[in-house]
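Consider the single chain below, provided in structure tokens and representing the form predicted alone.
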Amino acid sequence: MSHDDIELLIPGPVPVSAEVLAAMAEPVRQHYGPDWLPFYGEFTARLRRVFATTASVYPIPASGSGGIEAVLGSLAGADGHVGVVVNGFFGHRLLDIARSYSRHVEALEVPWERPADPEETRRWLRARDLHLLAVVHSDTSTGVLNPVAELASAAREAGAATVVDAVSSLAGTPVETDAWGLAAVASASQKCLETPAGLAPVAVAQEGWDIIDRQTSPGCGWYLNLRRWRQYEREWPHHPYPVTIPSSIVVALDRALRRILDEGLTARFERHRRAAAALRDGLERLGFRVLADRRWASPTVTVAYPPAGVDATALIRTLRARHRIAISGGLMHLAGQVIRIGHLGSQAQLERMQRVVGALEACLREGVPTTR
């Protein structure tokens, strides 16, 4: 079996359109200077539209975790008092990143099956005098969507700013950086943005810069320090970033952004919602138990327990071998217990969801070998 006949329905990376791949295959362009900068200005304008912001945006060459480290590390500094919502694997990653910068980090532990409650979060923040709240919007380990707008409002009432991991939500469900009053947001190119991995776009609002500028003990680092990115943006107009950005991936992401905006964000969000609902309905019909309640289920990934007696790991292997569809398994304590199916970006199509449900049904009907 070759890799090119496997349909990727993992929670990213996602299949990339021929149009975006063709853009990436164009001759490599110089990443600075008069021929590049007009294009770069149009690219960042499109990126702002997807982030729903007038803030600073930077296409940091990194995975999504690199973008998260850039925003969280820069705003936390060496002595920031940070609270982290932990209700999934990637909430734990936020916690690890925050603790690698500051000694004053506390975790709000929430059961993985539900989102953080805004009122509970407000009380928790006030009791601890924390100044920054970090939260994953859509955690691909659980399929739970945290109510970021309400959490940011609660944090603001408690005197805290909000940093968001929107790696698997940006361009798949609303992320309103300005309207929700977010200090900074980080995402990744390989999920709902429908581009190969390699860029971690981030947005930094004025509140985020105010926090950074007030720090008495700035964060460490150079490459992922947003002060450095702002410095080059201001002082190096011909080269407004401190590193060599991968121009071919930027060109590909720009092509993807054009496609996203041509579709329209509202229509796109509805497409993701419908695909998620169709998948959930199909899984439940087959006897799967979806981890996230419908009230807070993510529109970009679904996590489910197989029917009784069916081994999750064996089911994933069987689906790939017999039907050439790749899905993912669980993380941390959910390892070997659940399956994870992505419906991000190009995956969020009704026919794709119908195909994976049909393939799962065939696997269950034909029998799934045990891994034990």
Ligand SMILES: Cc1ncc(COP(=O)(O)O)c(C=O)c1O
Contents of the next structure:
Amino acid sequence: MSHDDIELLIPGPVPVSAEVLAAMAEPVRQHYGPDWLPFYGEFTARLRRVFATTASVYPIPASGSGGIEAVLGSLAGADGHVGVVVNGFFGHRLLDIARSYSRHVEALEVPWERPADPEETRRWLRARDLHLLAVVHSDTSTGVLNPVAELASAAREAGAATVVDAVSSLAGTPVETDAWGLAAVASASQKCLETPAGLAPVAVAQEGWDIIDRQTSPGCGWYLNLRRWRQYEREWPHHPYPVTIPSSIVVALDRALRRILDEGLTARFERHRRAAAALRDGLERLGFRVLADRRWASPTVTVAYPPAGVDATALIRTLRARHRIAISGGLMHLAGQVIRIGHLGSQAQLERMQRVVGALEACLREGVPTTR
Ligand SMILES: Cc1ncc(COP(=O)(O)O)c(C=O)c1O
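Can I get the form predicted together with the ligand as well, since the one above is the form predicted alone?
Below, the chain from earlier opens the complete complex, with every other chain and molecule after it.
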């Protein structure tokens, strides 16, 4: 079985354009020095535009979790008082990461079907005297979009800064690092940024640096410690990062960023909204129940329960075998209960959504074998 003919509609990684793939195939470039730095400056300027920030940005070589660990670990430190919104698998991941750094971490458990409420969050943070709020923007396990702008504003009123996991939202739905007053944001190359996995771009605003600079201990770790990234940026102008950044993936991400900015962020967000709506309408017509209410459904991923009597795992397997379309299953207590379909970046096309709905319809009509 060849993997070439499988259409990837899992919630990342996403199919990558021929142009980005060609960029990865170019001869490997030296990742520092005068031939590289003008390009690197343009690359970081483009990255800032996508993060909507004038702040520091770093392309950390890691998967998304590495970027989250860098921002959350560096801002939490050992003594930070951190509150984590937990309304999905990736909220649990944030909590695990926060607890691996800090002694004072509390979880705001919210039902997975709904977003965190800003007013409730404000009261909760204040009552516990927490100074840092960590939240997943679009939880890829539920398809629920947390209202990050409102949560950050509520956190500010409670005296807390906000760190955001924007792994499955950046470049698919607005993420306004500066306008929303976010202290730090982490993302990943393989989702709406339409590049293979390997880079975790992060943005750190002045508020984030102020938190880091107020810490009395030097923070944990070396590689993912943002102090280290800033130190090399300041002290090593010919090589403004502490490690060998993967130049081929940086070049590929830069090509993808050009395409993203050429499309225009506003047009792009609208494309994601329309794909999400088309998919939802199609699934509901077939008798699926989408987990997230329309009011807070993520524009980048949809999670749905199949019609009664249809086994989610068997449906996913049948769709792949008969129609060569890959979608994902549920995580944690949703395992075996739901399907997850990505409309991230290159996936967010009406034709792709119509194709997957048509293929699901054919599976239901022809029958889905439930024996495993
Ligand atoms: C919202 C969210 N956060 C974090 C991650 C973890 O990213 P990675 O698997 O690249 O470490 C993912 C991955 O799917 C995600 O969707």
